[in-house]
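Listed next as structure tokens is one chain, alone, in the form predicted on its own.
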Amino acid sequence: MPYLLPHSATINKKLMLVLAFGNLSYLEACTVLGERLSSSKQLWEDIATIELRDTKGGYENLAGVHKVAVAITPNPHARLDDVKEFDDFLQGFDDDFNFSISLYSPETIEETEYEEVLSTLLSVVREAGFRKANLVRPRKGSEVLTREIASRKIIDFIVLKVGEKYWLGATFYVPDSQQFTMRSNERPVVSSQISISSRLAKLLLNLSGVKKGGTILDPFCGSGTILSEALMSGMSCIGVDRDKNRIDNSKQNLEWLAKTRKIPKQSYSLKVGDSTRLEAVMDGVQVDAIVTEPILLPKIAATPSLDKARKLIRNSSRLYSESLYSMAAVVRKGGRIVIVAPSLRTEEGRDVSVLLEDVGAAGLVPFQPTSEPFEYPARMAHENTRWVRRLVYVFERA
């Protein structure tokens, strides 16, 4: 995994986020990090920062960060010509090294201010007497991408502007996003218009708590995603789906991924049966968490109308409370399921969703990672639909 910066330098426990799908990314940040948080909170959709108790890593285990950055200076300054932890950061770097400045704000960033910003920092690495190092620029925007800071060996430092104030940092990990998009496009069964990405189901699986040696079960597995990063991440795995179609998908490219992974196939097993009758199913076996994006809307090709949706909803937010007793049923006390829903996006511009709210009666509770409340749904930010859109629910088995 590509560490960008000398260990001396990353030595500090205050971190900035830049998040690829906000506040979902947020959540699996929290939960995995956990324990080791001192505080956390995000700024606006695409940023967050955290304060650890330890410089200890583990965020190779994040699928949901395009960069993780230390922060050079300790909260905002108002000018970023006057900034000394930057000449003491600049230090430990040799003359010729390349780097790139990336603006993030909540607000629209015009070109001028991006280039102001620019212009400020060159200065000061100039003047800190570094004349040969290389200003890469962005191929367009205020951002340069995590795929050509990790190909070039870029330095890349972050700049939030918070307010009237900017606040200093610099990329020293960006997660190796190639692999989960090899597994997603070389798999045997492709099928997009019912599959989540490979690096999303790595995420609702950080989300579930489960440790390696740990069961998963996936009752709507369809192709099979959610199953194949579990056994990347060295879990067993059980799928379920009504389907024998999909099921047949799933065993394709769990054999697949078996023979190019060599993982044992006695690590997964897959079954033909009813998500809301998982008891019978699974004849007394229980797992350590669930997790699962259900499939129960049908394609919709042009953006619905308000009735429409309202419908469409309705219909699908009771299978999906069946499907949530069901589930409680065959996951351990302490267990979690992780469950995706859909919102719709009408004609109208309103957003109508499923919403799994009294969950009581089947013996689950919201899942809180930190001891500031989670507000459920987490809500998936850059999704590639334009009409439906996915809600994440963690809940834990009282």
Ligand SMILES: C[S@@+](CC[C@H](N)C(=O)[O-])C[C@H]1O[C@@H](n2cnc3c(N)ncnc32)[C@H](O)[C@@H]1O
Given for the second form:
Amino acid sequence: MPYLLPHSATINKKLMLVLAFGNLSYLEACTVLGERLSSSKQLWEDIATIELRDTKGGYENLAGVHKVAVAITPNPHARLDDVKEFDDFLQGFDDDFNFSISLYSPETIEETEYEEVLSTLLSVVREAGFRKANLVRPRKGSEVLTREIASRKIIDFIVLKVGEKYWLGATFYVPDSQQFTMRSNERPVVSSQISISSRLAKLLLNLSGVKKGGTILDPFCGSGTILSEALMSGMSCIGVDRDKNRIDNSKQNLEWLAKTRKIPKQSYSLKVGDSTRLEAVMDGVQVDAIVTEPILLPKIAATPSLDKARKLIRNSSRLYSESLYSMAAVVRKGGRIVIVAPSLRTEEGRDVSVLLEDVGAAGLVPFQPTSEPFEYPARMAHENTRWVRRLVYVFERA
Ligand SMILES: C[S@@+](CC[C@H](N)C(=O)[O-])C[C@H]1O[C@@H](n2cnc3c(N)ncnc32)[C@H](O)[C@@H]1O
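Requested next: the structure of the form predicted together with the named molecule (the form predicted on its own having been shown above).
Below is the whole assembly, all chains and molecules, this chain first.
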């Protein structure tokens, strides 16, 4: 996928991230960029800013960002029509570029506000001498989407509304999310009821910290979405499920992937087994990390009552606590466990969640990607179901 700006424009170390999965994407960015970060902050649900110590990139591997933008100014400005750095920035471009303005705010953005920002920046661009630059408007709302930016090679200016001020940036990288959609939809067994998306699977693998050549285990592998993305990332993988049909599903999907993407067959193995007893199932084999989603709860037709939610969550909590000990026993020292847990929003508007808190006895500690403590669970934004949400925990084996 393209870098959309000339390289000279991207050497600034302060970046803005438009997050696809909110807090979870922020955790991914902090984990992948880790020690290279000199600062990071999630400004609101879908926006974070980070500062890198170098200009070596690394964001190409992030699955959870919609856009990576370079900050044109180091800080927000009260007015958009006198930003000197913006004039300087524009000098790098040819006469006839396509450009767009995407406005982000933690509050709802009124159409009039977007129009005001748009006309101010349009005047600045014209006054800087770019008569032929072509303004592309969003199809709806105040944001131009990544697919359009990439296909039409648009220079997408980002405006963050921080309090009463505006912070200006320019998108320079958008990931190719279509490859994930293709892999999710084309595989032989698509079971969207239990499956996470390929994109989310890749994000969870990024949280595991495992590199090419390492081995991950998914002890609740279902139809093998996490395993497939592990293979795509050059890892080896082991899948366990107690249901033989699911193991057959995974087998079909991985065979298809191996054939269509030329992955060596010996990179994966699948076993029928009970993951509350992994030591026996794995027979002494240890892995670099575990990445898994044990339960997404049975399908329910309507928002549950508090009583019903508590009952559902209590039932699944048991499986989580039993299997966490078992997982800790088969992950190597220093290896991570990335685990998705469900949370239910009740008709009373309360959240009832599987909470994984007392894990010290299992020899696990919460993984911290930076010196700033990250507060678990990471919450995933923009879910398509209204009452089941995903929470994510990352533990490290002490
Ligand atoms: C939510 S699905 C996993 C979906 C998977 N991430 C995917 O994308 O296809 C959970 C799986 O856990 C399996 N499972 C439930 N309890 C188990 C246990 N005790 N041991 C092993 N597998 C179990 C179920 O058979 C089911 O396939």
